[in-house]
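As structure tokens, one chain now follows by itself in the form predicted alone.
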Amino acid sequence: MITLTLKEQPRVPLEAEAISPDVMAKLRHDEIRAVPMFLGKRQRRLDDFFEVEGEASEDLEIRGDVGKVKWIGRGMTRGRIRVAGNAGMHLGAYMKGGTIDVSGNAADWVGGEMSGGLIRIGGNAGGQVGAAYRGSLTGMQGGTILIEGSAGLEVGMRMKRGIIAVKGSVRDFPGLQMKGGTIILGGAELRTGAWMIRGTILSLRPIPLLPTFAYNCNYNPSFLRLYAKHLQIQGFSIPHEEGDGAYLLYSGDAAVSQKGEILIWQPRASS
């Protein structure tokens, strides 16, 4: 395993996609200490920021509040990477395989673009969760993002495939003009699905929805038990039960298609 331990706060966002099982899994220990990262125009060494130890593995350690540095795993196909602290901006961007777990909060833009590999955040996130960047069509599509905390704006923004799961509650626009995939959300504020085209958001609190949603019908999709299932694997847990409730079924949205679907839980009420 590669430990990596973070000396101090860089004052200027740190760009650091060369922290990736990819880039160390043959390097040996002189090498990873050379890797070059660079803050702000500059061009710097790993070590003038961590402390370095272990060589040639795909099991990365990172050890720190490194809120302040950006781009981490960005790409990676393969390995794991646990942060144990804060993560900065662009975790897991454009990553395509292998497991990303921070056990505290993490910045706008976690597995932007990502098609494979799996994330972790045990606290909250930002906004962009599984986005697409400005200018490009598509996000996320593949993958799995669980957030155990709560989220900012536009998570799954142009998704087309994967699952974002989030315990607590998000912020507008989840599911902004999305293609595809599923949002699983604690609650959420303004404009879910927003544009939506196609895809499945589901919330597990009422939500206020617009009103290019129409309501269909209450059920509970057979769909969901294989969510369950797997979800449960990862310490996620969502109603599926029939005796426990069942699901109000919202089509749209109406201002571009009716393809997409919201789905909100209602409990059973007790008797």
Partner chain sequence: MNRADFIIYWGGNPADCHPRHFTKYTLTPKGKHVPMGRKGRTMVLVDVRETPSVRAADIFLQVRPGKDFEVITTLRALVKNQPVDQARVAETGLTLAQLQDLVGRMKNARFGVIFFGMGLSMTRGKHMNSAAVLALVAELNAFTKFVCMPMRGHGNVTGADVVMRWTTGFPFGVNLCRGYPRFNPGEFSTVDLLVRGDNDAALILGADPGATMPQPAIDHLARIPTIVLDPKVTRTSRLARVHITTAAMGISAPGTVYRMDEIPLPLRPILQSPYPTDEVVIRRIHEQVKAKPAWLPASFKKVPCA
Contents of the next structure:
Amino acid sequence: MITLTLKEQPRVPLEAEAISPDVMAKLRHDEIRAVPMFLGKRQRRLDDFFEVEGEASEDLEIRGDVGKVKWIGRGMTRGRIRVAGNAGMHLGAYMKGGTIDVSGNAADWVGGEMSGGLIRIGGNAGGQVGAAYRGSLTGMQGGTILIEGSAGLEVGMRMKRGIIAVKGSVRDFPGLQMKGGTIILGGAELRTGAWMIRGTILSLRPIPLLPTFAYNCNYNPSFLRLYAKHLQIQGFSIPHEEGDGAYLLYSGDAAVSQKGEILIWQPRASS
Amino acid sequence: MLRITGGRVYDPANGIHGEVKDVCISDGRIVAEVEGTGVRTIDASGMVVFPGGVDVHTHVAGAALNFARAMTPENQREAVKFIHSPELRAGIGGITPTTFATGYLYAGLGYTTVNEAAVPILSARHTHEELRDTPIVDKSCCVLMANNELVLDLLEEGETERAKQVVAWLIWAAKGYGVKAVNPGGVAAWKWGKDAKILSEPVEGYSKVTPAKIIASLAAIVNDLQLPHPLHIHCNNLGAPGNISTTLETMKLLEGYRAHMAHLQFHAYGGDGWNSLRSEAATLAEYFNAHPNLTADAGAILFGNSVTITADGPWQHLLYQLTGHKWGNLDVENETGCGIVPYVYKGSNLVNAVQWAVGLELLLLINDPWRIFLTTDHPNGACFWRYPEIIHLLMDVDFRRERVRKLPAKALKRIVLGDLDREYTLSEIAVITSAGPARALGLSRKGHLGPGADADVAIYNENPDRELMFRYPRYVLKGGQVVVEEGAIRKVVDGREFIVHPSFDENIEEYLRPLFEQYYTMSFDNYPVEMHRVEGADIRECG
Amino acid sequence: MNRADFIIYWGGNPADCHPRHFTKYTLTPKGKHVPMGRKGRTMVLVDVRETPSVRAADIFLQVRPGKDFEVITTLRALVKNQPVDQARVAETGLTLAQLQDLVGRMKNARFGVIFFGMGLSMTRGKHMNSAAVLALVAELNAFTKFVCMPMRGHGNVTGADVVMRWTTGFPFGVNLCRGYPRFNPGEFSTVDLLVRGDNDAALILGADPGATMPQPAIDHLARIPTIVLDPKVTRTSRLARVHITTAAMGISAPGTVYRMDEIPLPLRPILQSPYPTDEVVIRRIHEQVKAKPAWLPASFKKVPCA
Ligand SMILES: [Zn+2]
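Please give the corresponding structure for the form predicted together with the partner chain, as opposed to the form predicted alone shown earlier.
Zooming out: every chain and molecule, the one shown earlier first.
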């Protein structure tokens, strides 16, 4: 295992895409210490900011508040990164495989355009979780993002495949221009599923809908059992028993398509 | 003073086809001989020496391209980056390069002169500002005229002489070099959501003006004004199946005039729908070969990403409906307009496969290289920095056949490319990339290496891999200065701009001024581009 | 406007903010193809409140604050004859009948135009509200000619946008720290940088963020070395470490201003100023910066990430 302990908070954001199992797996201790990072416009060394223990490993642990450290785990394909603290923007962006665990909060663009792997955030996440970068036609194309807390704007924007699950509530535009995949929400502010073409958004609490979504039926889809089982292992429970209630199925967004689905959980009245 | 020695020189304009000889340079020009001390020598043994490339039709600056940049951040993210250094400005290459990167990329390819082919007069000031920020290469502009209502209104009233005066005044106002006609009448009609598909039918909003009349009148006006570059025409019905008939009709209208046909590839299709689209390159080439009044550029496409940008709004809207992605449209008051659509040409797509073949077929079937030039209508068909791929296809018939075999089987029945044996020689490549376009543009100091020419020289390592050879010149000289060495920019020099000053009757301003007050949102006095905004202006008086 | 016979102003109050817009460009002039001038055009105003512009409008649609995106998305569906939920439409403050009427008028226009103001682009939904207008207009072109244009704020915002595009490839929100331009609004846009405290210096030119930005952004500007170039004393110049007085653009300094439709206009100075122009000051600063050693190491050639 390689342990990186933050020495002091950088004053401006530190760009550290080299903090990735793919980069570190074959490096000796002194090579890890010399890996380049970018503090604002200055090129610096990893050991300017971190105490380093260990070498040549796919298992990285980062200790300290790296909330201003960007691009951790960028494009990683294997191994594991654990962050004991907060993580900065673009955590696991373009990720293809492996696991990232953050105990605290994560900033914007968690798993931006990722195509595989697993990201777990113990606290809250910022906006654009699993989203497409500006101008790109496709966001997340595979993998799983699990968030214990809440998340910001445009969660899953233009995503095509994969799962995003947020226990808490998210801000506006979850599933914006979504093309496929599944988003599970503990609630949302406005404009859920705006301009979605395909894909499924599931909310465990009532949410406001755009006028361009039409009520279809009450529904307890069988695929949910699979999801529920899969997510239960990660500590996420999704109600799916007919005895407990049903999902109200809405389809849209009629501004662009009728093939997107929003499912809103309605517990059976207790009386 | 400089002497390039030991290289095989290709200077077809001066009848030199690969002889080993020295090229001498003094004060930025080619000279017969340099003597004395202080002569630097470049040893070009094992290399070939070309005149610097000249791009007759490209889109590198101005409102439309700049709009496309904003529309496609995803392309910029993937593009080649130019890292800031004491010598170089930061920039982005790719499909719609930033201005500084455009200069570096063209020079890096051995090109030293480019003609920006579509400049709206109203925003010409913007185009010149961008060209000033496009280093190394020399530049010229063709201004858009065939949908300008000031001109069209005069043609409607039969006032040909006054129309000529207005055209001359407009060219000077825009600080342009040539006149471009894009989809004559069609862009004006597009402002009503219409197009002009039939050359003999009146344009929407007019009773007498037809596309045919616009084409013939502008060709005559450009002729009368004695502009160095003839009318530069983008025919009606660009990209449409069966447009060969429109293209032939346009060329017939031009009999008796010199004219340059832009991006012919997009105008050489048969069939009556996308499913029956086929190449009519052979038909087009047969007519073209028999009519020496015409020159053309290929407008070839290559498979991959592009952004299509043209003043041809109707075509662009159609393309948007076909692709369903992003679409930008700009209308430029009473003058012109443009549409912008990101597009991916796919080898597996029947239509794209035919388009790919047509561009190469035209280059191979038009037998006089002095009349057909290498372009991709950058960035419409492909980016200019991909020209070496086309050179490879033209010079190597086996490589070309191998590529043809990869096309969808259905496409093979719609093209003739597989049957063509012709291989370009290095001399012919020097013609289609430099000597020919320079002559068509009327730039007497470009495109050759005779005494008096600008010392713009591209030196390539001789290499059987023609793509590699032309992609990374060993040296590039601009105005006698070594700007590129081993594929990297060594020195950044400023480029010049060629502009023409056609003679016109000053009284035409008295006619125009009230029209401006009435119909334009810009004051008459603000309209002409001030001379001080044009960097390194090289003015040619005409007529 | 020589053609438009149907004009929508959305989220703007041109009568107050862009007074010349009605009289010079859009509404009253007798256009080349709209010879009747005002009588030949229909004007629709969409806004959250009644403003002086309402008097100039033929139709006023009062939308509830923060519901613009809902309304435009509904219009996109109606343009394509898709069903919408009547009750949820009503929550926007407009009825389904009103929106159907608007769609009918839009489709029947000969040449339509939507001007959208900061009441749309700077309220909840922000860039998505602008994107919604663009999408609606693009789709309307399947039926008739329709265009749109943003009504920008004061100053030469459009000019900055245009020049950024040709020099960096991106209109705003650009970062050059890695030696080449990167774009990510939200990450690199000024207000977000300042609110997060991600920058350790600021050079401010032709703007007064101290008067318009949220308090945390202003606090950060006061904390870091801030340099302001401005002809006048402003809120920002007061909190800055350095204020360099410059000649006023267009009054005593020449230049170019880009109109909202990106048409460049020359500025010709009418007065002499004892102060240098912004350009002169920036050039002097740049000369000094250039004299310092290169900030990227010579070994820094490869681009590790986009
Ligand atoms: Zn072109």
